Each structure stands twice: as C-alpha cells, then as structure tokens.
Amino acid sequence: MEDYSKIFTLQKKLFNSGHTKNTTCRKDYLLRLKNLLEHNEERLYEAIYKDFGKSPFDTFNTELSIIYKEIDYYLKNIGRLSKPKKVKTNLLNQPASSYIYTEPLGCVLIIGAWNYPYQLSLMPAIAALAAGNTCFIKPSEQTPNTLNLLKEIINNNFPKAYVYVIDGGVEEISEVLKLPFDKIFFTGSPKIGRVVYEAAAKNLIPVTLELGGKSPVIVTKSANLESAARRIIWGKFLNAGQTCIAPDYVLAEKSIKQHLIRLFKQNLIEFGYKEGADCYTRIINKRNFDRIKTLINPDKVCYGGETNEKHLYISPTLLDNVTWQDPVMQEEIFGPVLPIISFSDYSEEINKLSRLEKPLAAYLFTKDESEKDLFLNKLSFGGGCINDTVMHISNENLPFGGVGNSGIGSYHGDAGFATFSHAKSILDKKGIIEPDLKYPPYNEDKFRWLKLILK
C-alpha cells in the first residue's frame, strides 16, 4: 500500500507538470500500447486460455480487435476532441466570445472485470489516457494469467508515473480506494459497485459504474424467426453466457414460442457448443459454477442441462415453461442458461418490463414499426439492438453504459473521452465598453431594459 501511495504521488506530480496534456505524447503512448499488444498477441491468447478456455478467435473478435479500433479512433480524433469549442455568446454578454475547453481530470483508477479481462481493463484506460490523464489499472484477480501478463506488458514499458497495473484482492483494492483519485471507473456487479460508490463518496470522487442486470430479449410473431434465433443464440452463449449485455431471458409471443425453441436447438447443434470446443469457454470458477447450476430446474430443461464440475463446464441450456417467480428469474444469470417465457399481449409485457430494474441492455425482434416505437419510448435501459443482440457494443460512435441499477455514465469513442474530461466554460470579454444595466444604482429604466434583454 505504501508503494501504491508513492506511485499515486508520482502520477499526480506528472499530471500537474502538464506533460500528459501534450497531444503528441498521448498519441505516442497509445501507439506504443497498440504495438506492444500486437507484439504479444500469442501470449495474450495463451494467458486467457489458461484462465477460462477462451479461444484465440473469440479473444481477437471480442477483445483485441475492439481495443485496436479504440486506439485507432483516438489516434485519429485526439486533436478534434482536445480542441476548444467555440459556442454562441448571448446578447447579455456581448461583446465577447465563449468557449468550452476540454481538460483531463487528473489521476484515475480503472477497476476491470474478469469476463472480458483485456477489453474491460484496457478500454476505459485507453479513453483515460487519450483524454490526458494518468492511470492506475486494477484488472480482476480472478483471471491471474491475464492480470500478470498485462502487468508485465504495461509496467515494464511505461513510466509508472504515467500508467501502472496493480494486483491483489478485496483487501488491497479497499486500501487503494482510500487514495484521493480524480475519477474512478468500475466494471462489475451492482453489489460491488455500491461499495466502490460509497468509498468514492468519502472523497467526493466522480465515478462511472458499468454494472449489469437481467437484459431481456423480446420476440414477436412479426419477427424473422430464423434470423432472431441465430442472433439470440450467438449473443447468449458467447463466452458461455458470461457477458454483461448477453440476453438474460427470452420473452416470446405465445403463437411462435415452440417454433422459436426448435430454431434455438437447431442453431445450438449447428454452432457446436460443447465441452472443449474452441467457441465455448469454461465457467470462471467453482463459486459461479455452483451458483449457475442451482438455477437450472431439471423439470424445465428442454435442451442441455449437462454439467462437469471437474472442468467447470455447463452445457448451453434452454428452460421452457418458466415463470417470473422461478429462481432463475430472480437474479442476473451470467451463464449459459436461457429461460423462455411466453406472452400474449405485447403492450402488457412492455408495461411489465418498464416496472422492473433498468437493465444494461434490451433487445427486440420485430418487423412492426409500432412495436419498435413502444419498445424505444416505454422502456429505459443502457443500450441495445432491434433485430440483433450484443452488436451495439462494436460501434464506437455509440456510447456504452447503463442507467439506474445497471450503471452510471458511459464510454467508448467520444463518450469515453468526455467521461475522463472536464468541460471548462470560458467567457472571453473582448472590449471595455458594456452597458451598465447590471451595476447599481438600480432604477426603473434599467429594470425595463433588463426585462427586454433577458426575456
């Protein structure tokens, strides 16, 4: 802890020197990071496979490619994002000019998550560094091989006064949270998010919380069912369901539910999700294995349900005839179990969803414009797709974040730069001549003119 305190002091000193505000330096560091990751790609694949069996294909597709794109985005746009923006000046303040200056916050702390250990640790850090901050990165200790490799790559190649990877568990992070950071960015569960939020509040530290929730996917009778089934199965069982924006459960219109289930089964067979397959990962640890297993009611399994405790394997599992009262509907599943509930009245189902906690994502499959409108205008959620799942995260032009119980704030692209910046407002007076309306002594004429100008 003493070492972390010293590194924090070094990072604050470097930030206060103004060095990190230099856009050329920012670009150089980001390019160095990209080159290091590319140079160590094979080692990155090996480390994450050791942690929970994730293949090179999925690692590149869902982690490294997104990281590379984010770095490239900032390399291209740092100049635009950092440049002061001129805005209109109102009549009362004439003659003058008005600007918004974007300045970095200072020394920030990034707390990543285990399910996408590269993406969820590095994406917010890239945004923070692009915005001109110094940075502590705390990857999850539940993926020790990826943590140690990230620590080696970054700590051996960057000044610790600029960016530094720390490790440790609950005890260590509890101590680190006592440092007076200028921003904390956390990805994880709502339960731990509340702990981070409370710790930050003691020092009035602004936070971004990327949490989760039970993200619904709704399928109506007007949908293209073949496309819906394929996209839902891929989005759900990617990373063995250990994805914060994975479809948590399906709401299927009653008249098409059984056909949709048949299509689900066909796609599961076609995709080849099984133990040891390169497209399917292990459950991260025994604790999560046991938790997910208890959510599987054998009487409601219509596909899958197999488990192997030794290899932390749970097969893709479909549950039919599920009710809102079942245990699987009481918590975020975060695993390869997909409950299916039928509905008859779309409007009523949307109303029901609107009364639940706001999820990180929501998905709708339909061709009906009125159903789209009701979905978009009635439901509040972090982000999502119409006629797809998960893919909104891949568009750097879309902010990614939650709302309510699923999070605070957003990042990716311009939104990430803004998250780690302060918008400083400046009014630049150009002359010495100005009306004396605002100055005492007051009189009726001044009051009359004031009303005319300010109304």
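We call the rigid core the largest set of C-alpha positions that still match within 1.5 Å between the two forms. Residue numbers count along the first chain shown, from 1. Quick caveat: nothing in here was measured; it's all calculated off a predicted structure. Compared with the form predicted together with nicotinamide-adenine-dinucleotide (NAD):
- Core-aligned CA deviation for Pro441 between the two forms: 2 Å or greater.
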Second form
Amino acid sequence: MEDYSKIFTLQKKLFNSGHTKNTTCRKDYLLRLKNLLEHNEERLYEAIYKDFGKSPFDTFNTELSIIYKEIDYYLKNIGRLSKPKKVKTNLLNQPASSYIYTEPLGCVLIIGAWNYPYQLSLMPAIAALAAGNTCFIKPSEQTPNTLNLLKEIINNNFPKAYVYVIDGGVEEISEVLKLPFDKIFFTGSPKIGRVVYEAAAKNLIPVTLELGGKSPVIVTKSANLESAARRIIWGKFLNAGQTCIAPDYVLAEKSIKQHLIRLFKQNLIEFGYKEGADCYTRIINKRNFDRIKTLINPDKVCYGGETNEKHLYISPTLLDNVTWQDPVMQEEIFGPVLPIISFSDYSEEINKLSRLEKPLAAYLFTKDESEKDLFLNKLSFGGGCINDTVMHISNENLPFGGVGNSGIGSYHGDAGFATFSHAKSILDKKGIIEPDLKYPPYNEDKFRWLKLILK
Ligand code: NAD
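What would you give as the form predicted together with nicotinamide-adenine-dinucleotide (NAD), now that the form predicted alone is on the page?
Starting with the chain above, the whole complex follows.
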C-alpha cells in the first residue's frame, strides 16, 4: 500500500506555503486538467465502455460535457468567488468595516461512486481545486478501467503534493480515512456515508455527503402525458437506471395510469433500449445484477423483465399494480426497473410521501398550480423538477445535494466553491474611541443603556 500519510504531509506543506491561494495558479491547473481530459477523450470513452458498456454519446452528455462546463465556470468566476465581500457594519460596532474572506480549507478527501465515475470524482475535485485546496481523489474500485485511467492522467501530470488519485478499495480508503483531512466529500450509499461520517467525527472533519434514496415521480391527470412519459422514460433508463437522481418509482393518478403505461411502452420501443444497444448500459456487477433481479416480481411485469447474466443485462422493465409493501418499494432500486403505483387522492399521496425518508430528488408532472404548490411546500427533498426529470442537475446555477437521509451539503458552481471554502468573518475597527458601556465595572445606568441599544 502507498504511504498515504507521506503524501498527506506533502499536500499540507504545499497548502501551507500559500501556493494554492494564488488564483492564477489555480486557473492554470484547472486548464491543464481540461486539456488533459480533452486530449484523452477517446481513451476515456474506451475505459468507461469496458467498465459497464456506457457509450461515447452518454459519456459526453452526462459526464465530460458537465465537467468541461464546470471547469469553464470556475475559470470565469474564480476572481469573483475568491474576492473578500464587503458587508454592512451594525451600529454597535461603528466606526468599522466588515468583510467576509473566502479561504480554502486545506487538504481535502473526495470519495466517488462508480455510476458516473468521471463526473462524481472530478466535479468535487474541480470545485476543491478552484477554491484553493489540495486534494486526494478516491474513485470507485467497481469501475477499474476508469479508475486506472484517472490515476494515470492525474498522477502522471500533476504533483502529488497538489492532487493525487488513490488506487484501491475498502482497505486503502479505511487507511486514508485515519488522516486528519480538512474536509471529506463523499458520494455513495447512505450505509457507507455513515461509516465515513463516523470516521470524520474522530478528527472533527466537516463532511459533505452526497447520498441516494427513492426518488418519486408523481403524474396527475392534468399533466401533458406524452411529454411526461418521454421525460420519465429517459430519466429512468439513462445509464440503465443507475443514476442517483433517476425516478425510482411512479405514482400515477388512477384515471390516467393505463394511458401513461401505454406511452411508457411506446417510448421504450422508440428509444431502442435493448441488449448491446449504444444507448443502454450494462449493470455494473453480478452483485447488483442479482439484487435488481430479485426486485422483479414476474407477476407484476407489464413490460420487459428479460435478463442475461453473462452480459449483466436487465431489459427496461415496467411493473404494474405495485403496492407499498412490495420488496421493490423497500430499497433504492438503482437499476432499470420502474414500479408504477396508482393513487386517487393527490393530497393524501403527498402526505404519505412527506412521512418517508427525504429523497435526493422528486418530480411532479402537472399543469395545476395548486398541485405544484402542495408538492413544493409539503415535501422536503434534495432537488427536482416540475414537468421534467433529472435535468435540474445540468443547471450550474442550482446547488446539487440531498437533505436528511439523502445527504448533507451541496456542490456545483458557486455552491461547490462554498463547500470547499471557509467564510472568515472580519470586523475591521477604524477608530479607538468607543463608549465605556461594555466594560466593567457594570452599574444600573449601563444596564439600562445596554437594554436600550441591544433590544
Ligand atoms: P458505495 O457507498 O458502495 O461506495 C461509494 C464509495 O465509497 C466507493 O468509492 C467505495 O470504494 C467507497 N467505500 C466503500 N466502502 C467504504 C468504507 N468502508 N469506507 C469508506 N469508503 C468506502 O456506493 P456505490 O455503490 O458506489 O454507489 C451507489 C450509491 O451512491 C447509491 O445509493 C446512489 O444513490 C448513491 N449516489 C449518490 C449520488 C449523489 O450525487 N448524491 C451520486 C451517485 C450515486
């Protein structure tokens, strides 16, 4: 195993030298990363295809283009984001000026998940570096080809005192987690999120946890069903359902459910999702293949349900007449299986959802403003869309993250910069004259004045 504590010491030394605080140097590194990724684009496509059959189209659309955009965003905004911000000074402290200084945290650890192996490792790293930190990146070992390529691209082209990719699994990360990082950013399951949170607590390390959950889609009878079906099917079966913000299940108003299912089937046929198709990835490994397979109750399959263990293929599957008690409703599916449940009373359904764990995403298809209001005011979830699925992630002006069981903190754009920064508040006193009021000895008069001023 590598001597991680040695690399950690190197990173701390570099950070303490002030080198990474220089915004020109940060921009140079980000630009270098972008150039390297562009230069290696074909190899990035090959590696991810070997890992789980993801096509260049999907890889560019859902990983590389988002990474490039994030780098460009920071190249343009680092100056604005790093500048001290002047804020008002209250009467009590006059004469003075007040500022918020944005400073990097230090040496940070980023742990990524496998399902978007480039995006989930690099997006937080880009934010961390833009904010002036050094970082360790631990991509998932479940996607070994992308892990090796990221390791090669980064470790061969950047000083390890600045950014370093860890090659390994649980044994290696458990060792790394003993180091006193200044921040840990974790993407993965709530189960492992707890392990990371506990390890961080030992050194009082702040954490951001990007976790998962069961993200609902609600379709009411007022919705445009053609557009709803198309957007739900795309969001669900992208990456073969292995997307943290994919619709996990559909709640459809009873009167439109059968029509919606017909439209779902029509879209699945049109999109051409099938074994070996460019637009349809494999299941990541045998363990997940077996897990997802057990969630498919053959009696409830109304479309799909085919599997091929040799190719880790599960066809897009729709389940009808699902109940809340079915096994498929007890855990995050994270695969190409879409259960559909019908409802007759919208507000009752919203009440039911509000009692469940807070999901990472939620989606509502409606044209009715009052339904929209109830959805937004009653339900707590990480983020989501009205009349779309998944696309909120593509707007860099929207912070991305969970709440409750689906996570702590957020990133992307300004939110990512803030996640890897400390807001240092400074009161800069101008004069030496001030009332004697706050200093002892205290007396009745002073107390009266104090109440008058501070109330
Ligand atoms: P996971 O929790 O199994 O693994 C995530 C990372 O943790 C991997 O790098 C893994 O090597 C590492 N890890 C494993 N054991 C560890 C330990 N004991 N200590 C520290 N790190 C350890 O998750 P996964 O299977 O890679 O991803 C699937 C889950 O991630 C789903 O729940 C999904 O919803 C969630 N997810 C969330 C987001 C998000 O942005 N919120 C994005 C993608 C995936």
